[in-house]
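There is one chain below, alone, in structure tokens, taken in the form predicted on its own.
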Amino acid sequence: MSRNRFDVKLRNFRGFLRLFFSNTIGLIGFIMLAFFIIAAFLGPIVYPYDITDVAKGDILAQPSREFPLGTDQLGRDLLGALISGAKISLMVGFMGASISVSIGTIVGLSAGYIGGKVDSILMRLTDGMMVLPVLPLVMVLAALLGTSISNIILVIGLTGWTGTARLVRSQTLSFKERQFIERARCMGANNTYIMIKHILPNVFPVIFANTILVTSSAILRETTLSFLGLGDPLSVSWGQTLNGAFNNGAVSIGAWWYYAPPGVCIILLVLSFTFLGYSFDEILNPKLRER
């Protein structure tokens, strides 16, 4: 039995690969991300960078042989801060979508299923996050806690969750009144049981897909809050690189160098998480496949 749920899995897995690569905007996506992985784990180790190495070149100094993207106000070679970027800006995108996805999967699936009280509470609450501005709050919060990445992650986390909990809640009463799940409860088993064997697996799917969207957001919400001066100073980011270049001037004196190549590098890296979500939302829905 255990062999043949195997093969069916492997099954659904390679035909989960072969609708994926069939898709151009997903592959599109994939391979843009994985490019920003390899330079974010692998480019340190090639091209180094210490962001307390200042006046190693000259000051806004244009693209040379030995800075290939010039060099910021205080001398810094900007293609290492560039590379150094990449890794933040990944790692808090997965971890803080990582806390939001869980928080919101957490409160629909017990919304959704127990319904009552729980669900009036548990929606109340959840509408209530909604309608505060959310950039305001995250400000707020980075503003008290304390600007370190860890801090960052965990309030990009915890003001993030709300759509994921409306989305899984809506699907987990979809799943609630099937046959599967009322057998389930005649053969003696409890809700948690039914939550975490019946309907995640169920949800899973919808879950997935909006992971991706959910990171995306997050990279966005970080690199806001780096521009505005409240990233972790100790560590490099694209948003604290558009930040040194607004407060020094750099688009009225011409220096493209310091502010093009880390806006182009948000715009491809949300976009390929956005390719991704979409791709994932079009082969895991069959009417979207279909259509």
The other form holds:
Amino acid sequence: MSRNRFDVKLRNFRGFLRLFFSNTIGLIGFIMLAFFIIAAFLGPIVYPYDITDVAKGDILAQPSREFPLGTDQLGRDLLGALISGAKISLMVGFMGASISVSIGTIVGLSAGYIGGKVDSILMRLTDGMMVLPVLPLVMVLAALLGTSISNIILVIGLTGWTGTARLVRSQTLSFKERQFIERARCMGANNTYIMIKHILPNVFPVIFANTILVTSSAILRETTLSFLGLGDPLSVSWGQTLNGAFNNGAVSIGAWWYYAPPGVCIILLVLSFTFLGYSFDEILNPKLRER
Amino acid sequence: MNLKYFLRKLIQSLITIWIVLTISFILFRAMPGDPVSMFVKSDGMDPQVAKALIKEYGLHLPLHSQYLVYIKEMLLGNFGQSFSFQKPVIEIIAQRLPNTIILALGAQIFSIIFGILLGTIAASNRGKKIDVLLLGSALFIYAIPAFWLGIMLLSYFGVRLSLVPLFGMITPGLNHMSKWEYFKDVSQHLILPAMTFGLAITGRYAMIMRGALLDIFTEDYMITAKAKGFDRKYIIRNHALPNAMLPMVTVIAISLGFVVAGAIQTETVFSWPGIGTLTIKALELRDYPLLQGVFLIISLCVISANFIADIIYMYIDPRIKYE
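For comparison with the form predicted on its own, would you give the structure of this protein in the form predicted in complex with its partner chain?
Below is the entire complex, every chain and molecule, led by the chain shown above.
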């Protein structure tokens, strides 16, 4: 990337917001995400649901007035399951991503700034992790640690940091040689201080944009894990619902109300992050705007 | 052949293999819990056999000597005995691996052809309606979990229209009279899984192809070619495409890890008897020797494929030799 990538004055938060809200795609993404966040917080209040509740409906009943999205193989309400899934996906996404991005930032900053042996060891490690097939690793980890929701967040967080590390390292390298860093060093600032006070704020916009992508891949990963039967059985996530649908023959009897809605929700949520990421990229990368 | 480049890549791959072996050792031996009970099912097993197994895996030794025994055994290809199949792990994997390779190859061929084609169409019509449409669909496909795509395709083409078989790789109970019949049966079973799996990667390839071409369009040699009076199609075919293939090779190699993930999901949905369903089975039965073997073999495949891609890259990009 070119050196003048961040010459746009991002410290001007209002300017950033103005750019952001004038971007249609970003706005659509923002509205979609807001919808899911509101559903996750208000949904359970407006539409109470408890997985341990006694089932009230018929088995695999079609959508009706009482059950707007039908019922599952035990006669439980599926709309409630859908709403409670929003909270879990968002929670896993945000928490998993914050673990990944923190590890990635620390690794990338240290590798890029300290350089030398530290750099080559950390980057070999990152390359090694990058080559590893993540899904089998995550599956093995989840199986060995036990499938509680906190373990799943931990596992997803611990395996998803490599992209961030590389990105932060390359950005750090480009800032390291700038004059203001040299000036700080001349004034006697130590490495940790320079990394945290001078480099991190400059790299932050990239980290922020990257966090969005990491969040959506964390959400997809949780869904996949749960579908494969490695999710937390007590938390009704969208992947968990799909696992139930698949293992109870919903596909072969065509019970679309069981397996279609969770998938649509996952797609919309991931798309909202994709749109946000796309618009941030456009704002942060002035070259793209000209294109 | 550039020996220095070759050696560097080889050493890198070997280090990665060592990292994988170590991660797997930490996962399966040093985690809380009793490794003896993980690798030797004590209940119902002849104590003599159990003792022999403990000795074979070196489970009675201190952790650091266990590590050496483990590395030695793994390098010799001795992954131990599966509990659930009562067979050596390596035999079970050797049986299943070809099926996954068939599926992955089918999907890769599908997605490479369509990815390059759609990416080229999008890039050469940049900003027009068709570009926006293709870009939008690529983003959309990117957001779909592969297994859900499989479920939807299965429920429509398999259940609703009954066009294709619902599960497995061959029709159970069917006696194949000839090689051709067998091939036909497998192909029928392969179409939907390969399409599911392929679609999931096509969007990725198309986006990369488009990006690579757009970068190349701004290069000086493209302007030169235009100035020479070549027509647009000729320039794209003979100047832009060959250069855009370079990033594609890298992406295809890098996405191999993704291919494994896609294979596990697709195989689960379509009950394809490959490595993915084997992994799930090993997890469900808590068959740790099998699980460890599968994990190591998958990683080894991905690492070797990456290494091969690096070497191919060296051949098709002459610039790398002057590095």
